[in-house]
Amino acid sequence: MREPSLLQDLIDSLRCLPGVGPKSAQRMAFHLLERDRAGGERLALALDKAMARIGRCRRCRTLSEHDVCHLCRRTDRDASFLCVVENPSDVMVLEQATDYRGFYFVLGGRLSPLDGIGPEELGIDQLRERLAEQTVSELILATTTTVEGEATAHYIRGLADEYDCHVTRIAHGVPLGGELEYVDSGTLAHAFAGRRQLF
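Isolated structure of the chain on its own, the form predicted on its own:
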C-alpha cells in the first residue's frame, strides 16, 4: 500500500472532474507542480472562492454568487417567456447561441425515480410559484431527448395546463449541415415525427 502524500492527494482530487481518469489527473498534477505553480495557485484560489461563494439564484436556480443572478435582475428581458432547462450550463449555451430574451428556470436535473430524483428535487414547487406569480405566455421546454428528459417535459407540460400558458418544446433532430446517411436512427425518427409545415 502506498504511503499517502500531498502529490497523491492532488492527483486523487483532480479525478473528481468529469472525464479525468488517473493518467489525466497525474499529468495535470505534474504540469501544475513542474511548469505552472502560479497557475495552480490561481486555480486553488478561484476554486476556494467559488466553492464558498457560489450558490443558486432564488428565482431561477442557476448558479450565482448573488441571491438573484444577473439575468433575473435584468429589466430589459421579457417576463412573458420562461425557458425550462436541466442545468446551469444550458443557460450559458442558450445565451451564447440564441437571441432568446426571456427568463429561465433551472431544474438541476431530470425526473429519475430509480435514482431518487422526483419533482421535489427539481424545484417543481418553485416553478409552480413562478407560473402563478407572473404572466407567462409561453413556457419553453428545453430538456434533453433522453427518456428521463422526455418524462420531465411531459410532467411539466401537465403542470403548465393549470396556468393557461402556451407550452412549446425546442426542436430536436438533424443537425444543421448534417447529411441523413450519417444521422443515427433515433435522431432521424424524432426529427421526422416532429416535422412542421414549410411557410
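Residue numbers count along the first chain shown, from 1. Whichever C-alpha set is largest while still superposing within 1.5 Å between the two forms counts as the rigid core. Quantities reported herein were computed from a predicted structural model and do not represent experimental measurements. Compared with the form predicted together with a further copy of the same chain:
A two-part rigid motion is described between the two forms, in which the smaller part turns by 12 degrees against the larger.
Form predicted together with a further copy of the same chain, following the form predicted on its own:
This part shows the chain on its own.
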C-alpha cells in the first residue's frame, strides 16, 4: 500500500536502534527532517565513520578506533589492577561511576558452550598473556550473576589462581536507596546471605 520512499526508508532504518518502535521512529524522522537537519547530517556522518573505523583494542578488547585504546595507552593508571568485564559498555559505566584507576579486560560475552562461546571466543588466551606479565596483583571480576556469568567468573578465577593473582568480585546486593519490597528475591537472598559485620 505505502510507496517506498526515502522517508519510509529512514523510519525503517531508525528501528534498528534499541528501544525504538514504529511510533518513535516516525517521531524521530519527522523531528530531524523538520527541526534538525544539521543534527541528522552530523549523525549520518558519525554513524558512517564509527561503523567503518571502530574495531577492538588489541590489548583489552574494548571498542576503539585505535589499535590500542586510549585507556590502555594511559601511563598514569595502576597496572596492578585488572578489572574483567563482559562488554565494552561496562568499561564506560565503570569509568563514569567509579574512581577505579586500574586497567580493564573485555571478554565480549560469557562462557556458553551451547551457543558455541568457549574460552577462545572470550579472548582467554589474551587474558592469560596479560596475567603472565606478572604486573596484575588484583583481578576484579565484574561479570554478571547469570548462570553463564558465574561459570565465566569461576573459570577466570581458576586461571588467576595459576598465576597467584588475588581475585575479587564486585559486591552484589540491594541497590542504594532501594526499598526491600521492590528488590527481587534472588538479590535479596544474596544480600542477606552476604551480610557483613557492621563497624
